[in-house]
Each structure stands twice: as structure tokens, then as C-alpha cells.
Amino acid sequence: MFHICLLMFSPQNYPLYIRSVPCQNELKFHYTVHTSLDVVEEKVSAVGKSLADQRELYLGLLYPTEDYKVYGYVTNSKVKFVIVVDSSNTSLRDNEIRSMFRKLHNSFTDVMCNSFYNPGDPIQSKAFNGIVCGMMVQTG
């Protein structure tokens, strides 16, 4: 069975957006994108030192368990999103996964243009869970 599950959270951590299927699955996920958020402050404050302004927006793979793979990617105003997809989908290479990472960036944006969405409340637009629902249908 596939799963695939998209959460973001705010710069301290507090989830904006959860999105998972199948949705029994979801507390699991929660978990484990939870302990992953350990290795993004780390990712995140390494490529700080570095390359100060420079540094890539996708982290790449965070880490992978036994039955999930998890992806990180944050915003410069340090909002992150963490991908977790099944391990025994090999279809699925980086290459889309940053693709997947960008399309969320831009719809994001989106979100926080409008005018009624107040910064660090949870996400509710029909919009946003629209293109969220789509690359989960077009992903599994």
C-alpha cells in the first residue's frame, strides 16, 4: 500500500498543515515527521554557518526507516515542510520530490498573499488542499 503524508510547520514548530492518506495513518506520521524536525534544525543551522544567504531551500532526504522515507524542505522565513513517502516506492525520485517541494513552496506563497490568512494560523484553503490532494493522487 502507498502512503504519503505532507505536514508544515511554522519557524517554532507548531504544524500549519497536515495532510495524509490514508488518513487512519496520520498520528503515525505525525510522530515521525516530529523526530525528523530534529534533523532539519540541524541540516538547517550547518548550511547556515556556510553559506549564510546561499543555502538550497530542499534538504534532500532526512532520513529513511524501515517502511517510510522522509524529505525536508524549508522557506527562507524558515517555514517547514516534510514529505514522508513509502519506502517500497522507488518510482519516486529526488528530482519530483524537489518538483513536489517547489509546487507546495509556490502555493504556499499563495496562501499567505491572501489578505484574509493571518501568518501562523493553520492552513484551510480549498486552493492549497486542492494541489496538496492532487500530487497525492498523482504520486500514488
Second form
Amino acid sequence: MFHICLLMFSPQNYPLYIRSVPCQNELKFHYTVHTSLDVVEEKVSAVGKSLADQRELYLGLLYPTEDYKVYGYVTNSKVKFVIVVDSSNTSLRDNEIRSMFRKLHNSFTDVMCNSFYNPGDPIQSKAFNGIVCGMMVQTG
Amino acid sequence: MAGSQWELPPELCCRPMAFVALTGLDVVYNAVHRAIWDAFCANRRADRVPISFKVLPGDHEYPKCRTKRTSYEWYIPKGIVKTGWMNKHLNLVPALVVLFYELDWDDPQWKEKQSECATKVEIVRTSLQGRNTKVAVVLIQKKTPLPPGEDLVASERASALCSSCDLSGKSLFVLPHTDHLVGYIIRLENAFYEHAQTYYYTEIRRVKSHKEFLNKTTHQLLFVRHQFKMAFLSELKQDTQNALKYYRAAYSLVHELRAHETNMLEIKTMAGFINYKICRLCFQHNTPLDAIAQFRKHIDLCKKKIGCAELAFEHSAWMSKQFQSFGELFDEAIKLGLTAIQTQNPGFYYQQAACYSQDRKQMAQQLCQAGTTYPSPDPLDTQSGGLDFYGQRPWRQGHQSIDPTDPEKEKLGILALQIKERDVPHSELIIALLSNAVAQFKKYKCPRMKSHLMVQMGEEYYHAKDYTKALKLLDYVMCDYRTERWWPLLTAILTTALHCAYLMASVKDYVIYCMELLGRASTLKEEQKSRIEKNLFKVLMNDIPEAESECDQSSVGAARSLWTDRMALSGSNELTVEMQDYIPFIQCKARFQSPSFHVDQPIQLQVFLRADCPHPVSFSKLTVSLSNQEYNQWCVVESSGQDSMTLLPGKPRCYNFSFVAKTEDVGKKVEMTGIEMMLGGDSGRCVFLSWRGAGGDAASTQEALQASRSSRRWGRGNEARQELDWDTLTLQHSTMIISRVPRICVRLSHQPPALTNEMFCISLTVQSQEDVVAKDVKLTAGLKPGQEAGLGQTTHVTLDGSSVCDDNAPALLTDVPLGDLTPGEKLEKCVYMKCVSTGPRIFLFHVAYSIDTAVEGRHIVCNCHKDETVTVETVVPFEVSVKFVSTKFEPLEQVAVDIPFLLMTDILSSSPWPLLLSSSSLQLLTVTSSTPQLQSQLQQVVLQTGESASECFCLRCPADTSSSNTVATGQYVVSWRRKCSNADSPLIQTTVTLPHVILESVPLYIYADLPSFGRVRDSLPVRYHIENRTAQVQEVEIAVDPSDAFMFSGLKQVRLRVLPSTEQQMLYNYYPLMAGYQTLPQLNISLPRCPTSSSPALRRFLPQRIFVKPQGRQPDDASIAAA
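Would you generate the structure of this protein in the form predicted together with its partner chain, following the form predicted on its own above?
Below: every chain and molecule of the assembly, starting with the one above.
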């Protein structure tokens, strides 16, 4: 069983949505993801300086640790998505991760379109949850 | 230190340098030798060749060379690399032995000395039996040698010495002991370096040559050993490229070895060594990516090679060391100029090292059970005190087969290692690594990584039972997680911190962490919160809290006794907690009902409290402190007896306060400086929760922002009104006390715009609408402060309209008493403004009074005021233009002295109101009036807008004012007022300074006396006066040009003399022939003595034309004469 963990952050970097499979050792995931924000911030600010309009949303592999690979993605409104997978998980290549992010972004846009959703609140949408679960089952 | 087993040997970590031994030097007693030795070893900078020198006695015993093996057929190696080998080649076996010997070429005892030297060389040679070490001889000479080839004796003796010592010519050196010692030494050591290189080259060749004797089945270890040796010798030779090549070969050979449990440690140790060397060389070659790639490969290959399961902690320790030493190499390379980046810096390696150390600690705790005794005899003891080969077990050295020789011994050995591991200060190691990593991440802008590592450090201190340090670290990072709003992480840290606080029995910390863990930011489960809250109340009741779970029993026992002591201690049972920095379980928000209150209204203040904990909380006192402390007495609520104040979980409660402001605080702000809530009571311990300002805590600002954005706000219907929406409550921490609303009416009437210098009248009507007498009515009128700086000087305000005020009148009249106003009374007042400059001005009329009133039964005297402002534009009433013209009304550029001229003034009204010009006058300077009495020509003239009035004065410049070229002429004064103003209102004097005139003096003044008109065919007598204005006699030539319009009689051409200051007269009788304006016959005048004055210049004072009337018919003569 591979670990996979998905997090989303507001532009102020607090978590909007957290889901990890399996659930044990969640705290360690939290720490890993939280520290990965350093790299995200750095990348976002570096990109902002040069080519602001043609920004690639997918940030790629943020940094390798012994145990996990951490991938990042930033929307134009500075909402950050992070996916963490086991280092030993070789089935997920860059392209798969990229399409996962794109899928997430689409369903996040749907969440934002909900006029009852207040930007910045934790996401509790069932539809979003369903899509995330589906994605995790598929890859996990 | 127990960790030293895993330290890399120093001979591995140093930079290998060629080893050269110097003999025959007596550095203790011989000053010359001492100087030579110092020159060799002092100042060894990077530009000198890399050699390590050592002074040895001439008869020093070098390590014995074992007899060379001729065949490897029956040889079975016992290990990979011997522990002594590197040190032997670094420090024991020299590449070159240099014999120093004092001998001059012309030494009288040459023969004896030569043979003594040969003996010494022989001793060294014998000691080096079997080695390829080179020998060289240096002759220390007192004399400077001659250039080569010139000293025949020297070359002859040199060759003799060489042959007697069996040396080649290249190995004999001469060192003259003269001034240039260092220069000679550098040349010498370069020569030594060449010899050393040759030595290492042959050594490498020798090791390489063994290869052909080896076979792959029994000599696998030797393949590694030989590659390693060649690499190391290449390093000694400073051939790092080849060294790297050999090390890489050695590395792949190590992993080809058959690995099993007994030799795993040896393989890993050697792999670690070789990997270290490769990474080091890669960094040295400035190919850091190669180093990183090699290291990754190394880790991937070795990660799973755990070896003996009972000694699994050894593997973690080894892994930790790998990461640590790579981190150190990386860090060193950075210090030498390599640039690292955020995602690839030494910090990651230190962090991973710490991670493995944590694993090691865990495994050690699992594997190393307490209670066993250390086996005797010590299985870790070896006869030599050390190991023969790197990475072998002391109890079975040289053992290379798969199964251990003696299972009993093996067991004892493992037990001994486990017991040793128990004494390792794991936490200390982990903390050191973590703090290294923290330093790195700080450098590479990874604040969150830093925080994370600091949490780990804190936790490690907690495990090491150093609670003070743990709390310090955790406290430090808690803020970061709080501002980042990572509640799960914050909760985890708080939980650890709570454990620390409990174990230390630190009451204040315990209370704070409890409060925050009960708060809304905590992600703890309800039952945990409930337990924590009960503990908190126990502490408040001065009771010992229940032990935290997950703490080990022995520490809990210690903590309990600490708590008992703490509780027994009386006195310090009051503590204040600042809430702003935390997210506590009681939220507080306070607000003034309005951003401002009139002084005659009571100030209302609300404090909202909400508890987030699972059980109701009762408190005994709530106080609000305000910036003016006199009001504080009104803002206290205290529980009285049984009626305690209780907050129900999740239900906001509101406390209202109201007080009457003091009249002297009008215009001031009242601010909430703090809110304090008292938990607990006199019986136990009381905790003051203190909020700065108007409440709110570390998270409330963001929540308020989020709430303000919320769409729910709009959707809320009226049914939810009773239920207070906590999130949308906003703080209002200050209010303004403003004066009572005035009930008087102030009206202004005036006729704008104001005219410059005029006494502009604004009439003010004040009517009281109060129910009681308005006392002490005071008026402040004038220029509103805060306008353009210069306006104050150019505006004057007065109440006296009867005369024009002077410049001393102020711009703002303050506090003019107007007496009392009874209800409904009306009062009028005129204020006069004099504006000296044009432009807009804002005038302020401030009517203040005081009145008695009552608020909530208290009598207060309120000061009220009403302000009215009016903007008045000031314009110039009229423009005065002045010009000088000649008596012929021609504009004058210069005025001739003592010749009359005209001054014309023109007053153009630009005032929108009609102006009455009362009079005008000239105040002359220098010039005088030609007319006996100057009389104003525009007395009582009224000018409408755009109309103008002119005057004309005939003036003359007296003869004696020829001193200066330009002279002031004086001033023109106009007195005026608005036509519509009262007859008794003052006249305004406007003074216009007349322009300066340029004076000129004419040498000759010619003017004519002639009637104002002529008549056709009627005699017209003209008398020309010629005045000499100079002090010389002037000769004048006058000729009269003929004219078609006139016949004339008189001198047609004349030359005459005019004496100084006299005049000559010439009479002509003109006889006009035509009617109308006719040009008079022209006089051509010239002064032969004064050629500069031309005829037109002299002629300008003469009339040019005259009107000639036609001759009337006879019968009408009388009527014409009448005309």
C-alpha cells in the first residue's frame, strides 16, 4: 500500500483541505507538507519576478526526501496544492501527477463557483471529496 | 565518547601529502639547522608544494618491509584494508629521506668527511631495506657556491661524493647557508617533490603489478584493497583524477563482494570510506552534482544492508554517520565557494542524519534490554587494543567465512555491543545534528523546515528530560504555527509542551497550554479537552492535576512531588496570562456602542465573552481598563456570593457598562487599554486572563476578515437576530467624546468679494434656541487657522468699523465676550476684515457658550460651540496706470530738466460694486508742479465696473536736479470707498508709487510763442525763444525751410550767438495760405560747437502744425469773431 497525501492551502498558507491514505502517521505528513511550503513560496516568488503572465501552474517535484516525493501546484489565485507520494511508488510519473493536479484544480474551481462557499473556509464539498477519493483509489 | 566507533578515521579525512623525512638536522641545539627546519615548515601556504616534512634522527628505524610475496596461490586475505595502512604511508614510510650534512667543497678534512657522509647514507639505506624510498643528500655550506662549471674542485669532489655514497647526481644538493635561505629551501623542496612523485609512481606500479597473480574466487578482497591502495597513493602523488578513478573502481568492487551477516559491517565500513573519498574528491574537482549522485547511489545501495538484526541500531548509526559526513563535506565545499540552493543544501543531510539517529535510538531502546550484566572477559577486547582490519568484529578478527566460528562468542559479543549502546547519549547526538540542520535551513530560507526541526529538537529535549530547554524551543516555534494557522501541528506541539509543563510542575506554563488546548484552535477530541479542563480547574483550586498520559511512570512520580511542593508554597498563587499571544479557550471582544459620544450622553460599552471548552466556566470578576483611569470604577463586574458568573460552552455572553464622561475630556479619545478576567478565587489560585486593547487573540483578526467576506452574512434572516453571530462581532476599542450639540443659530451676511485694503464687513447674527440661558457666549472670528502661511500677515480683523485698522490688528480675534443669551434672544455683531493681498480666504466664526444640563441625574456644565465658515475672495478694486507725456502729448522716455511735461493717471475700476472716489492727490518728490495749485480732478466721482477715471498734471523738473540719472517722482494717493457703504464708513487710501523718470539735460531749449490758431491770409506772429542751458556761449545756425502753406517774413538764415543762461528771441510773421492743419515752416537748427545735438532733437519742443481757419466772409466776420 502506497502512502498518498493531498493538501490544499489558502494563499495565507493555512490548510483548506487535507486527506491522506492511509491515515496513520498523519502528523508526519503534515510536517512534511508544511515544510514543503518553503519551496513553494520560493518558487512562486521567483516566478513572479520574471514571467508573471505565462506562469506554469505545475511546480514539479518540490524536493526529494528519503521517504517521500512532494509535488506542488499553484493556482493563479495563489491557492496551493501539494501531493505527497512514497518514494518507492514508481507508478506515478510526472505526467500522472500533472494530470492529477489538473483534475484537482478543475474540481476546486467547481467548489469556488458555489456561491455558498466562502473563499478561505475549509473545503467540505461532497463532490470534491468524491473526486479526491476516486483519484486516491485509482493511484493507491 | 561512545559514538566514536562510527567516526571516520582522521587519516581518511585529511588531505594526503607526500611524506619526506629529513635526517641529520639538530633542530634543538644547532641554530643553523633550526633555521633550515623553520624555513621548511613555516608559511606552508597553498603555493608551496604539498609535502609533509618530519625531522627524524639519522639512525631512525623505519617500519620493516615484509618480504615480498612471490605467489598469491595459497594466500587467503583476512580483510580488506588494514587499519594501520593509511597512517603508515602518511606518517611512517617516507617517499624520500634527505640527509643533511655540513660540508664545504674546500673543507680541509674532505676525505674523512666524505667517508662519514657515505656511512650515514649507508645507515639510512639499511634501515629502509626493501623499500623503494629514495635517499638524497644536502650539503650545508657556509660559502656561496660559484656558478656551475667554474669551480672545478667542487664538481670533481661532488662526483667523488656521489660515487662514494652511491648516489645519482640528481640526489645531491648544496644548501649555502646565506641570506637567501627561503629561496634555496623552496628550490630544494620542489626537487624533493619530484623525487617523491617518482616514488609514489613506482609504488602504484608495484601494487598494480600484483593484479596478474590474483584470482577472482579467493582474492576478491585483494581487488578492493589494491584499488584502494592505488587510489590512496595517487592522492599522495597529488594525482586526484586517477585517484578518483581508482576509488570508483574500488567502490564498485566492494559491492561485488559476497555480503553476508559476518562481513556486512566490514563491507559497509569500507564502502563508507571509499564513498567519502569519492565525494570529497568530486567536491574538490568542483563537480558537486557528481558528489551528490555518488552519495545517492551509495545510500540506495547500502540502505537495505542492515546486517545482524540484533545490532540493527548499528546500521542506523552508520547511515546517520554517512549523511552527517556528507553534510560536512558539502558544508566545507560551500565555505570554499560552492553555492548551494534551497532544495539542495547540507541541511537536508544533517536532517537525515538526525532522522537515522532517531531510528538508532528507537532500535537501541527496543534491542538493548536493561538488566543484563556485561560479559567477562570483555569480548570487545583485543590483544593489540585495536582492530587489524577496518570494520571487523573484535572477537573474530580475520574471519571471512559465512558462519561465525563460535556461536557462544558471537552472542556475548552482540550482548556487549548492545550494553555499550545503552550508554550512548542518543538525544545529545540527535540534538547536535538537528541544530546543525537548523543553522543550514536558516541560511537557505526555509523557515518552516527550520520550525519543524526545532520542534524535533524540542521533542528530543523532552525525551532527554531537559524540559526547560524543550519548552523554550517549543514556545519559540508555536508562534509560527499559530500565525500559519496549522491547528493540527499546533495542537501536537502544545500537547508535548503540556507534558513538559506538567513534568516540571510549572504552573503558569501548564495553565497557558491547558487554555490553548481547550481553545478553538485545538484539534483534540472532546474527551481529551474535558480531561484537560478538569485538570485546569484542579490547578485553579490549588490541587494537583492528573498525570498526563504517555509520560513514563518514574517521571510522573517526580512530577507529583514537585507539584505537591509547588502547592504547599503559599504566596505565589496569582498569575496573569496575556491572551493576545495565544488562542485561549475564552474569547473576548469588546466594543464601544458608537465611535463617538456626545458629552451629555452616557458612554456605553459592551464586553462579549465566549467559552470554547466542553464544560461551563465560572469566573469571579471582569474589569475593563480605559485610557482615563477615572472611568475604570464604572467598568467592573464582580460575582457576589453564590451568584457567580458562568459562561456556557459556545454561548456568547454580553456584559454592558455605561458611564458619564467628564466635561474636560471633550475632544479626547477614550480607549480600552485592557480587559481582565479573573478565574478562580481567593480560596485557591487565581488566574487573571488579560487581553490588551479590546480583546481578540492570535487568531481573531483572520477570523474577522473571513467573516466579513462570508456570504452567510447576507443570507441571515431576522429569526437569527437574537442569537449573536460571534464571528461578525467587530471590536471598537476607542470612542471619541465630543461636545454637546449646540442649539444656537449663527447666520452670516456679507457682500463678497472683498476689495483689497477695504474694511470688509461681515455681519453675524446669533440666535439662541436653548431652553435655558446660554452663558458666557464668546465669539472667535477671523482667518481660519491652517491656511496658507502668509495669509496671517495680510489679513486683519477688527470689530471697529469706524476707521481703517492698522497692521497690528490680529488675523483672528479670539474669545470676544458677547454676554449671556436668554432663550430665543438674538444678537448681531459686525466684524470687519481688512485683506491686504488678493486671493481666497476662509473665515471662521466660532460661537462658544456654556450651559447647565443633567445626564442621568448628574449635573454637568457643558461647553457647546458652533462653527460657521465662509470663503471670501479678495479682489483689487481698481487698477491705476500712470504715464508721462510731453506737452505735445507724446510719450516721453526721458524728461528734460526744467522743461514742463505732463503726468497722466488712469483709474480703471475692476470692482463688481460701484466705487466712490472721494479725492486724489499727488505727493511729489524732486519734481514740482508747474501749476500753482494742484487740485484733484476726480472728486466724488463714482465708477461703475469697467469704467475709468483719468487725471492730468503738468509738472516740471527743477533745474538744479541734474545729479542723478533717474529720480523718484512721488506717489499718487486715491481715497475711496464702496458707494453703497455708510457715509460715515472710513475712506481707504490707496497709494500708488509713481514711476521713476530718466532725466536728461538739453543744451539748447527752443520754444515758440504762437497763437492757438491762424487764419488764412492773416498775419500769424510766431516768436521763437532760444535758451542756452549750458555754461558756454553757443553759436546757433538757424535756417527756415520754405513752406507751401505759408509765406513768412523774418530772417531766413541766421547765425547767432547765445550767451550762457540767456535767451535770444526771433520773431517771424507767418502768413498762412491754406486752411486746415498745416505744417509750420521747419526750422533747421544746428549747433556747430555741439555736433551731437541734431536738428530734430532740438526741434522736438517746437509745435509742428497749426490749425489754420479759412477766411470768413465779410458779413459773417462778427459771427466768426464770436466763435
